[in-house]
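First, one chain by itself: the form predicted on its own, in structure tokens.
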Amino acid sequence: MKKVISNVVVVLSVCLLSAAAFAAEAGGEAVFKAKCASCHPNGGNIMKPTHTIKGISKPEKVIKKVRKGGGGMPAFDAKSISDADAKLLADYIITTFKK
């Protein structure tokens, strides 16, 4: 009966896991498709199409240029997009757009 029940737990916590991957790539996709696409699509720039949004690898960045804002960018403050959805829009737009 242990051995079931540990089964069940592992089996648990496993799609947790894996749902909760999900909800965090769906939210950073949404926040993108919201905020981000119209000015890079398929994570180029239509202002600047020499400064695309491919090959970041660090969320930080992402996130400040995202308050920041800067050469053509408008600035999100945490009204426009939260700090949680700042997270999962950067780690959607680093592991979307690797170059």
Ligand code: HEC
Given for the second form:
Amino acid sequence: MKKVISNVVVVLSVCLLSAAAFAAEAGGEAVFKAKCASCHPNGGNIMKPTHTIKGISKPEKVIKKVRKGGGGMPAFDAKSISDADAKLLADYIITTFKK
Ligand code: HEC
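Counterpart to the form predicted on its own, namely the form predicted in complex with heme C:
Time for the whole complex; same chain goes first.
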């Protein structure tokens, strides 16, 4: 019986671990879809078509704009997008919208 329980525990922890790994990977994309894609579909810009978010090479540039907003873009504070999510979001944008 003890062995059965420990097997169940092992199986459950493996499930939890892979769920956590998946969440970490989907983080940047999930935040982008929820908070940015409405104005920046496919890395474009529906409000100011010349200000796309394509070809940005520095995550700091994305994070700064997210925190400060301006020029028609709302600012997102740490309650809206945590520092960890802002980093994932910036990495997602840089690797997804290269050109
Ligand atoms: C309500 C529409 C709107 C939303 C939502 C929005 N943006 Fe923007 N974004 C804009 C506009 C408009 C500009 C141009 C601002 C300017 O002229 O300075 C912009 C500019 C930017 C820029 C600078 C592009 C450049 O090189 O000039 C970045 C980076 C950016 N947005 C990222 C994001 C991210 C990341 C999110 C989601 C957290 C987001 N935006 C959500 C409207 C939006």
